[in-house]
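Given as C-alpha cells, the chain that follows is alone and in the form predicted alone.
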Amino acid sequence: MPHSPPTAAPRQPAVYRSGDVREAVLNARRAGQRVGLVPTMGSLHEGHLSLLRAARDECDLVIASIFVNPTQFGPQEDFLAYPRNFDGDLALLATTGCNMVFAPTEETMYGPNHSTFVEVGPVGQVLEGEFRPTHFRGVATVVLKLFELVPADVAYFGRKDYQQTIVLRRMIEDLNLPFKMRVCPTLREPDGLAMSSRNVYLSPHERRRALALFRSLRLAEQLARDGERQVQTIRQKMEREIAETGGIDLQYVAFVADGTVSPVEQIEGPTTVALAAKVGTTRLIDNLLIQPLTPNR
C-alpha cells in the first residue's frame, strides 16, 4: 500500500537582531522583489497572522518585526508585563510563509542618548491621546525607525487600531515617506471579541463581560440601519448596554467620520464608532464601521 510522502515542517524565517536587516531588504528590492512589512509587538494571534497572509499574497518577501516598544507605554501601563513568547511567535510565523523576522534589542532601537521623537499633531491628541498622552508619539517614532531599518514597499496594519492607522497615514503623507500602507480588517473571536494580545489578561468572568463592548457596537450599527441618525441617542443606548453588564469602566465612545478622527453629531455617511474601556485591569479598544442604509426612492 503506497505511503504518502511526509509533510515538510514549515520553514522558520531568518532572524535579524540589528540594522543588518536593512541591507538584506535593499538587496531583495534591487533584485526586483516586492517587500512587505508587518510591524508587531509579538505575542502573535490570528489577527497578526491575517496581516502576514495578506502580505504573502501581495509580496515576494515578507518580513515581520517583533519589538515591545517602551516609548508607547505610559508610566503606569503594562510594558514589563506585556506578553512575550518569541519562540512561539517564530513557530506561528513559519506557518504563514514569513521570510524574515526583525527582532531588535532595545539598544538597537533607542541608543543611550536617544532624544528625537515624532510629534504627531492633532490626530494623536484626541480619543486615545486623551488617555495615553505619549502613546502615539512613541508609536510614530518606532514605526518611522522601523521604516528606515526595514525599507519595504508596503506596510500592513490592522483596523482594530483605528486611530493608529490615521496617525501613521498622516505621518507617511507629511514626511513624504516612500511607503504604501495597507489596513486590513479586524479579526474577532467566534463570540465577537476583537483579537488582542491583551486578551490573555482577562479572567473567564472578565472575558464574558468584555463581550458587551462588541454588542454595543453592533447595537449602534443596527440603530443606524433602522434609521436612527442622532449620535447622542445611539451613544446613550450603547452606554446603557455596557452599564447593564457591569464591571466595565468605559472611557469613551466616539463617532467619527470614517478615515478621520473628526467627530460627527449625525450619521450621514460612513462613520466609525470607536470605544475604549477597562475590564478589570485590562484596557481594551474596539471599533466598527457603520454605514446607514440609503432609503429607497
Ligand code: PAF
Second form
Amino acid sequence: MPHSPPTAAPRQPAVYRSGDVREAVLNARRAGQRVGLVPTMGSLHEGHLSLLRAARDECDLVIASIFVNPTQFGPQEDFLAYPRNFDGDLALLATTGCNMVFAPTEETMYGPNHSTFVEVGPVGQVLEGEFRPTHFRGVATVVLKLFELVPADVAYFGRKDYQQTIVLRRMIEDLNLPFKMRVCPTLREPDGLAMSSRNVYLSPHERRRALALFRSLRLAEQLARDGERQVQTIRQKMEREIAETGGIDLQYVAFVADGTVSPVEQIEGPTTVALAAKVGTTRLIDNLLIQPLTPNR
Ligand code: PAF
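The form predicted alone done, now the form predicted together with pantoate (PAF):
Now the complete complex, all chains and molecules, led by this one.
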C-alpha cells in the first residue's frame, strides 16, 4: 500500500521561566547568532505570528516573551480577564520556527519590593496617555526589564500599537539601549477589523459595529486622496460615520505627523490617524497612515 512520507512535527520552542534565559541568549550571541525578540502578552493571533515570521526571516535565533504585565493595566482595566492560553500559544509558536519562549513568573518580573519605573515623559501623556495615565510607564518598565533579561539584537513590535512604538523608540534612544527596533504592519481580519487579543471580548453584534472604526479610517484616507487637507473636516466626517453606526463610545481621533505624537491641523505629509473607542465594554484602538496625493509646496 502506498504511504505518504511522515511530515515533520513542528519543533517545540524551549521554555524559560526565570532569568537564566539571559545566559542562553548571550551564548547564542557569543556564537555569532543574530537574536530577535518578540515581546507579547500571549493569547497570540496572526498579528503576533507575523512579527515572529519577520524575526525568523532576519534572525538566527527567535525568542518570544509571554507575560501579561500587571503594571500596564489601570485599576479598573481588564488585567484579570485578559485572555490567557499558554498551551495554545506554544503550539502556534512552534509553527513559526520560534526557538525559545520566555514566560517569566510574576516574581521574576516584579519582586515584592519592586518600586522602580521608567518615566516616559510627554510622548506617553497624550492620546492613550490621557485615558490610561499609567499605561506607558508600565509598558516601558516591562520592556526595559525584558531587554535586560533577553539581550537580543532586534525587537519586533506591531504598528497596531502606534503610540507604544513611539514611546519605546524614545526610550531606546534616551537610555542608549543597544536594541534595534522593527515595526511591522497591522494585520486585519478579512472585514478590516484590526487583529487584537481583545477582539474575543466582542459579541457578534459589537463586532459588526466595531467595523465602523476601520471604515472611518479608510474614509479619512479617501478624503485625503481626494485632496482634502483640513483635519477638522476629515475628523467631523469620521465622527459622523462612527456616530451613525451607534453603540460606539469614541474616545479620540488624533491626526499626528507620522513617527510622532505631534498633532497636525493640515494633511501636508505622511500623517497617522489614530483612534480609540469603547464598543460595549471593550476598548479598541486602531490607526492608519495616510498621505496627501501631492505634497504641499
Ligand atoms: O504590545 C504588547 O503586547 C505589550 O504592551 C508588550 C510590548 C508585550 C509589553 O507588555
